[in-house]
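Read the single chain below, which is given as structure tokens and is the form predicted alone.
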Amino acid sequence: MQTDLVLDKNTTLSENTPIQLPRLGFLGVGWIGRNRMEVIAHNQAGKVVYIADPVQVNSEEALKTADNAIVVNDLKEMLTGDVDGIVIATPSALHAEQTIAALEAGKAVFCQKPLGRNKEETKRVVEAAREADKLLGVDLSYRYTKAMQEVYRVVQSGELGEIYGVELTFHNAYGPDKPWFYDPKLSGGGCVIDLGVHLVDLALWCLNFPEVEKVTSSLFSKGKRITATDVIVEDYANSSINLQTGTHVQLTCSWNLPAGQEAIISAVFYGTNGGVAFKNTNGSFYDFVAERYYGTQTHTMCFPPDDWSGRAGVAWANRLAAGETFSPEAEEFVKVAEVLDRIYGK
């Protein structure tokens, strides 16, 4: 069955949209970068032309599924070649600089989240995309799950009535395995910028990005309240976000929480005519349902399985192939970054 992916409230793009393959370079092919590369290639959404990674074994693994690609040393060498776009999956501290360099070289970019470590970095990237008139995408992957697409459609339909409450949760029973995640100068923060970024994006996206009126938060590291977010990263966070529309958004996220399962992930919207929820099942990082709530009754609208991993990159590559250039929806990345800054008290 063909699935239409919602890109914004006015645009949809089918997974089966006919395309001519754009030539792509992949900067960073660790686990995530390699997955995005493989999914784009498998879906015939792009041609893997260049690969660059400072870890030789990563490049060797990538070549197993992209044996015609050329391994280069760095982004600079990649940008001198014949490519239409760059897919970036490197440490967060490098995202803004590398994305801007690619855009200024006339290449479209699809970047891992976060696009920048703060609002100012993110804003500079979006301005560079606007100046270059190039398509900019960020791997906000949960938008592209079938379950979240169902939730989006329900919220957009207006059938919930007045939406007054949104509850966002992302607990990861594990923590990142790379040291740079724990250095705020390199990562930009802890679980909020790593996990909460997805949830803040989902809430604002579904609600058409209303203005944010007030943000308060409590951040913790190893059970202790922290305020110096430029010194230590948080592993537990709770934030209250009041929107100018009157809607209240509650965000809770964590690393290494004794949650009794591997992950708890959800985005629940409550309105005067019922509720709708995006939820993971059985502690899974990959399996999601969409549920519609009517008082004490639950109707499940969408079940696993759903092979959604990497689908955001496929959608970006299809848009690039269709000739799309800079889209004003890139401003959404700045709006999400601003909320994260306010959670961090910046």
Ligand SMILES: NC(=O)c1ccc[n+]([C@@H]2O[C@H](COP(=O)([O-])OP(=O)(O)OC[C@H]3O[C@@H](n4cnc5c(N)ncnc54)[C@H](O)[C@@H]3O)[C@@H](O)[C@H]2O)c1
Second form
Amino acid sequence: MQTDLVLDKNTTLSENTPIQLPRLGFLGVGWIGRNRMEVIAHNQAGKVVYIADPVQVNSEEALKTADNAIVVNDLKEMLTGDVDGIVIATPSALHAEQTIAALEAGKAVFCQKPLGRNKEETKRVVEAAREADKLLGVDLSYRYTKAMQEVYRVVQSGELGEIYGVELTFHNAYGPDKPWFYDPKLSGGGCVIDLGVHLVDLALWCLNFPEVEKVTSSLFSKGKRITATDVIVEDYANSSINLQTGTHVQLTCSWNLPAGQEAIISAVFYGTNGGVAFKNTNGSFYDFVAERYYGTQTHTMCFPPDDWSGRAGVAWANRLAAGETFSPEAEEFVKVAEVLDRIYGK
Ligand SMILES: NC(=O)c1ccc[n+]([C@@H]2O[C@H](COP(=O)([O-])OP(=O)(O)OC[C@H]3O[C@@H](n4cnc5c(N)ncnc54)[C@H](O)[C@@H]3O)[C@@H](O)[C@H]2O)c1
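Beyond the form predicted alone, can we have the form predicted in complex with the ligand?
What follows is the entire complex, opening with the chain shown before.
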């Protein structure tokens, strides 16, 4: 079955749009990089031309599922080759610098989140994309789940009436397993920039990116309150975000919380005519439902399974194949980064 993905209010693209395959270079083929490469190749959305990763075992592993690809040393070498776009999945500190280099070389980019470690970095990347007039995508993967697409549709339809409350939660009871995530210079922050970035994006996207009036937050590391001056990443965060429309957004996220399950992930919108929720099921990182609330009644609109991982990359590759260049939607990345900066008290 063909799925239409809602990319913004005006655009829908098929996952199977049949146009000439873009030639792609994959920079960073660790956990996520390899997954995104395999999904793009499997969906025949792009041709894997180059792979680069300083860890040889990672590039060798990636090569196993990309027969005709060439392993190159680095981004510089990749950019001298014949490629249309670069897919970046390196540690977060490298995203902005590598994305700008690729854009300046005239290549489109699909980058992992976060695009930058703060608003200033993110803004520079978006400016570079505008200047180069190249398509810039970020892996805001949860937007592309069927459950979230359903929630977006309900919020956009106006059927919830006046939306006054949004509750966002992302508890990852494990936390990341790579050391760089815990170094603020390399990651830009802890659970907020890692997990909260998705939730802030989902809330603002559904609500058409209204102005943000006020942001307050409490950040913790190993149970102790921390502030913007502490050189340590937060593993628990609670934030109140007041939008100019009057809507209140509550964000809670964490790593390593004794959550009683592997993950709790949800984005719930409450309005004067009811509610709608995007929620994981049974503590899963992968299975989601969309629920519509009528008073005390729940109607489930969308059930797992849904093979959504990598779908954002496929959508970007399809847009690239269709000849899309810079889209002003990229400004949304800056708006989300600004909210994260305000949560961090920067
Ligand atoms: N969109 C999502 O939902 C999602 C989910 C998980 C991770 N991520 C993001 O993906 C990124 C990577 O995360 P991961 O868990 O795959 O990390 P990882 O450590 O497994 O992978 C990073 C890879 O980049 C390689 N690398 C390091 N420096 C490089 C360089 N200069 N050039 C090329 N490759 C280089 C590393 O060797 C490694 O293979 C992070 O920014 C993370 O936030 C996004």
